[in-house]
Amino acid sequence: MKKTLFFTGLLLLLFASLSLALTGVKKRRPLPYEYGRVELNNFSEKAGQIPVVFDHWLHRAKFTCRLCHVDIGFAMKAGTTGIKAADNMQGYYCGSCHNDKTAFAACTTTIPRQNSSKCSRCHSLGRTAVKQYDFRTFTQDFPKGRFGNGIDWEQAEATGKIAPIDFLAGVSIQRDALVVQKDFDLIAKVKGMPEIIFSHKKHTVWNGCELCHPEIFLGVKKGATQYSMTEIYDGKYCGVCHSTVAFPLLDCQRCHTKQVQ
């Protein structure tokens, strides 16, 4: 009797799980200016401040990903860097640029935090903050993309609409450029799916080599790292960027470009 009840309960659980999987609803796609947005609240509320809202679209138009995530040292996952106001005031993290010289100071002890209009430019979750740049105005002449921000950032860089900075005095170290590797194809595991053409050149413009190797892709030889679309959708490998900031995984044709003969 107990075994019968157990198996009946297990079957009901399986059917319930299957039902949820088959009747799931599509999530709301973020608006273009929201895509890549990060909320930071490791210490804000504990310090009596409103959480920080960070807009990736503006910063990626001005700086390479490599500069911020390699030279300055921001982690690739929101909330894991553990930025403190004291760090910013000493010139680390946001304070590398937001020092009242390169850009407005990120944090300071000379003004009341609760009433500062400067503070509210970053600590703006749930409030209408006065921004220096408006997304629609700033990007109105940029090449358009299908998803994400609705911007083709690759073309925006290639055509000179933006010129992301890759060196920050006092933080970056001059280095010799590495030889750019040739494009290569990756065979799709799904029969009939166009093959992937991976361009090192396009990625190194933004990421250099250090952003991807060895922390995201351990192997530097084609085929050394084995991965699947399931893992990518789970935010690993290509999904580290192409599910958060770079064009999203919905845009299949941006990667799967080589038709199978």
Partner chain sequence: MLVLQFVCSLVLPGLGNTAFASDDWKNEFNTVCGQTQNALAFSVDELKDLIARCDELKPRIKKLDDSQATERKVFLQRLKMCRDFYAFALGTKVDQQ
The other form holds:
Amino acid sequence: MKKTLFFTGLLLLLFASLSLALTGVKKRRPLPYEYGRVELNNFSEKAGQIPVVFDHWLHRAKFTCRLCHVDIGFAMKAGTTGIKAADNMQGYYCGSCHNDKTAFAACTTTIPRQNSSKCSRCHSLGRTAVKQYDFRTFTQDFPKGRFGNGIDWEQAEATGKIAPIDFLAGVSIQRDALVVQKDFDLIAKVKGMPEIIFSHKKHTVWNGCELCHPEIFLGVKKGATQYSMTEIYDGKYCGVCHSTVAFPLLDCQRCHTKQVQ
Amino acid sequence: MLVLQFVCSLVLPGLGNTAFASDDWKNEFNTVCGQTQNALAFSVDELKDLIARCDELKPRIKKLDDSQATERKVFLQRLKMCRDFYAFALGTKVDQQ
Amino acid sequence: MVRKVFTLLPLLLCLQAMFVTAGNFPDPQSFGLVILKNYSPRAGVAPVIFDHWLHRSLFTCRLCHLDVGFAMEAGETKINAALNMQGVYCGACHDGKKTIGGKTIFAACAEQFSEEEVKRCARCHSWKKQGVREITFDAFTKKLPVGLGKNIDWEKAGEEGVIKPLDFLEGISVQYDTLQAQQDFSIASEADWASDVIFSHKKHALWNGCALCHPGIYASTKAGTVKYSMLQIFEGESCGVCHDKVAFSLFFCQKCHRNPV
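Could you switch over to the form predicted in complex with its partner chain, since the one displayed so far is the form predicted on its own?
The next block holds the full complex; its first chain is the one shown before.
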């Protein structure tokens, strides 16, 4: 009896191990034009539409993160905003700009047949959408980066290739310029790993304050919160942006810059 | 303007509320939440005051009727971010003292 | 009885492992061979045979798998002709312009080609074709040191300077300060008949850098937090992602299990 049980167990183990062989960790990385892509399907399919494909690269070249994620109110986690066609038509979310004035109108209640190609500019999952902007043409002379979109966005702004807008009339509040907080070091736990110099300046220029605090970074006192790479890789802290839209975590030494003597 | 509004709300309570109240809470929101970038320069009392004004705004936005559901949703989210940041700034201040 | 079977368990697992790999325990020439056929057959061309031996003698693992972005699992990258022609994947080097050792690197894929150029296609699209390769294994590896199982001892080849793999690709790689390699450590073997593993960070970081293994293959950096099993390794997890596929075979137990008990 025990013997049968044991062999059944062994068999199960063999099967389990074989099935493990099918799951790998070494998946394909998104291509430059795919990086930062978000698929929106909270309501599309239910409404008989193809899900929306949103590309961050085009929008981030034109607008600051803050403008969309603070002023317009898009959540930072894909699929959690719950955007509806009606919202867009009332001038919220996509409709804040896509109102037929600033940019082509997002969503309508009446779709003229000859114009249904308009819908598919956004509702394009699995289709080859005819986009107004082609990634390669648009980013042709942008400074190149190694990962993500293959673009060094920081340099792109420094060299004037992009000038993201931070104010949207009727939506944004007129504000004073921001007083930049100091940069600070984050000491790595692993011996020999360079320290991180966190630049508030680089981050606030596109994000402002309330995009990161306190939702993403609650730690008030320096050193009070211990950040672990494991959590960051799981999409917490820096990982909220730096694995989805901003340069990915593969680029270790872009943050771990201060060589330990 | 405020006086006129006050009079209106006395004379025509229903009308006054719908005609002016909407602008009213938005103005208040713009004033209160348009200062987050200065938050760390504010005193503890100033921050506490801003947080109180946020807390006072919340029920007013919540009261928007269902025809303004999206507006309600968006502004409650924006208000939350703004209020939380002031609370964060206050925490930083208190810690520094 | 049950106890007796338990003592046999390692042996059984080994047998299973052999069963898993038995079909592809290759000769030195085919070791590390990858067949790429995501799109080739559909496009009417022979599948691509990619030999690791040639490329690994010229480039570090990191350069191709991190900077250029080839996934670590065969067939996962989904390379297509269009991408190569855009300078992605194979096309990152195979652009008909870049040179190596004074020779121009032939371009990968083309929209149109003359009959003469078909020969160029066959340099990669060489599945079941004989004598289409310009560089043959025997001629190329003559000068390389041979190790266990008549396989090439790549480590020795690197140490002796017979090969000098490139780690930087103009326009794609980023130059950072060289980090000091993390310390070596030992991984205790659970079996009393097997020695502990001595893991050399230095040897691994030389060609892999950091981000190729962490966190994709090894998420945790805290020693002792993860238990590795030979079963999973044989099935291509952790060490098995490279060892037995491109890096030396898992059957050379003592190359890793080298700490005397």
